[in-house]
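What follows is one chain in structure tokens, specifically the form predicted alone.
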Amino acid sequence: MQYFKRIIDLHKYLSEARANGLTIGFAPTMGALHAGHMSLIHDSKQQNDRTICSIFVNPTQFNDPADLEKYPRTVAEDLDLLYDHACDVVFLPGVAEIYPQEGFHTPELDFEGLTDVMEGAFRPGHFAGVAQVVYRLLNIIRPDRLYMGQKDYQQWTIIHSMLDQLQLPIELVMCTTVREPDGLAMSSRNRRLTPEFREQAPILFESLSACLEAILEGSKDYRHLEKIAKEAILTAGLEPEYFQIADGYTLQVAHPAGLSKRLVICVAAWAGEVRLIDNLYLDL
């Protein structure tokens, strides 16, 4: 495995595998890694011919400085991972490599509203940031193959959308959401869970599940289901912002008389002082 801090190097690398002919595929992450993470690594190396993952915890993503402050950094362990699961290239950048004081050109886009609910309702800027590093990452590295993770399923959406404005040559993989045996989605945000709160945080994919099975037995008030699993998860003792059965293409909300090709049912919550999201979906 080898490792770069700076684009030229890295680009030196890159020049000589594509001039091998080889295919590449990216995964971007902030760290913390763990097996959601590497599923990400497996799908990419079967995939193509070389894999990078990139480290790097994006400052212009957290609307709050006191989040960005306590994410997690586990450098070392993190590349002890990767190593362990035969990842060809880490990309470490700092913060100077990646938002040089020269500057950079970030495109005009429109993501109709992608950007407006949800995430984006209670935490603004973030996904302008989210746009802004991946769109930044991608002209580094210029893969062929984008892996990005179920469980933020509106960031993967607004990617998605960017890719296809910019009319860029490369395919959006999502890969499924890993659990925890108690169904808890993986998430480097999990470690900081005290035990109680880690006890109850599974309530999230238990309203999730018992939302979709109704769905699927036919249940047509939508705005219901949600109230149901807002209650359930009030009683389990986390603060739920927002369970939303949404179109899963524009992310609005869903109504059981539209048109939607598939729905995506979405949560977030806190546990204590701890922000938990997830999400399950259906194709119709």
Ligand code: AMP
Second form
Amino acid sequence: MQYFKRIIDLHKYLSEARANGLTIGFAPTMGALHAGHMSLIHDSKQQNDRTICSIFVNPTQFNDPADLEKYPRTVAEDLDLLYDHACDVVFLPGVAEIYPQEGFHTPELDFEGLTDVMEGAFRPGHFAGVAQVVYRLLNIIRPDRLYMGQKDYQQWTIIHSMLDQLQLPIELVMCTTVREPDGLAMSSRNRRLTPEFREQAPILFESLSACLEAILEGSKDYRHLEKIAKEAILTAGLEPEYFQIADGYTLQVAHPAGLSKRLVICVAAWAGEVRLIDNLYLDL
Ligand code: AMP
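Alternate state requested, the form predicted in complex with ligand AMP (shown: the form predicted alone):
Below, the chain from earlier opens the complete complex, with every other chain and molecule after it.
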């Protein structure tokens, strides 16, 4: 496994790989890696000749400075995990490498409401930061395929829209959410949960699963299902921000009489000081 901190060194590696006709898969991360991230590496290794993982805690996507400060940083363990999973290259840029003083071009994008709802509504500016850093990383790496998790479904949809708007020749692959045995979606933030909240946190997956089940059984009152789910989350001691049954493509509130081809059920909730998100989707 090789690792690079500077773009110039990564570029040397990449031009050699390209000269040899090798395909490149890329998984961007913010570190504090776990089995969920490793599934991205695994999928990329299956479909590409070389796999690159970046670790960069992107300051521009944190709307809350305390969240940025508390974000876990575990680079030594991350490198061990990536080595164990035979990742080919790790890109570990500093902030000045990604955001040089001389600036860089960022295109105008129109996400048509995708960024206004759910995470976008509760974390203003978050997706502008995500789109900015992913665009910058794609420009540096120019991979053939980009690997992102279903865990961040809205993020995936927004990046899909960005690739589409810019007509970038990059295939975006959605990797399924990896969960703990009790259903809790793996997340870098889970390590900050107190033992009590860790015990209660699977309520998110349980309420998503119950909602999905109810829809499959023909339940048509989506707003009522959302209300029951929020109550269950509150009863477990978590503080829900939203629990939304949305159209899986437009991310707007879904209605049973609507024409949605896919539904996505998304939840965000506070477990003490830790904000958790999760989702499930259903193709109709
Ligand atoms: P992060 O480091 O949280 O920015 O996540 C980096 C990538 O890993 C994103 O594409 C996430 O969607 C993905 N990811 C995070 N957690 C999981 C998980 N439990 N299962 C699958 N992918 C995940």
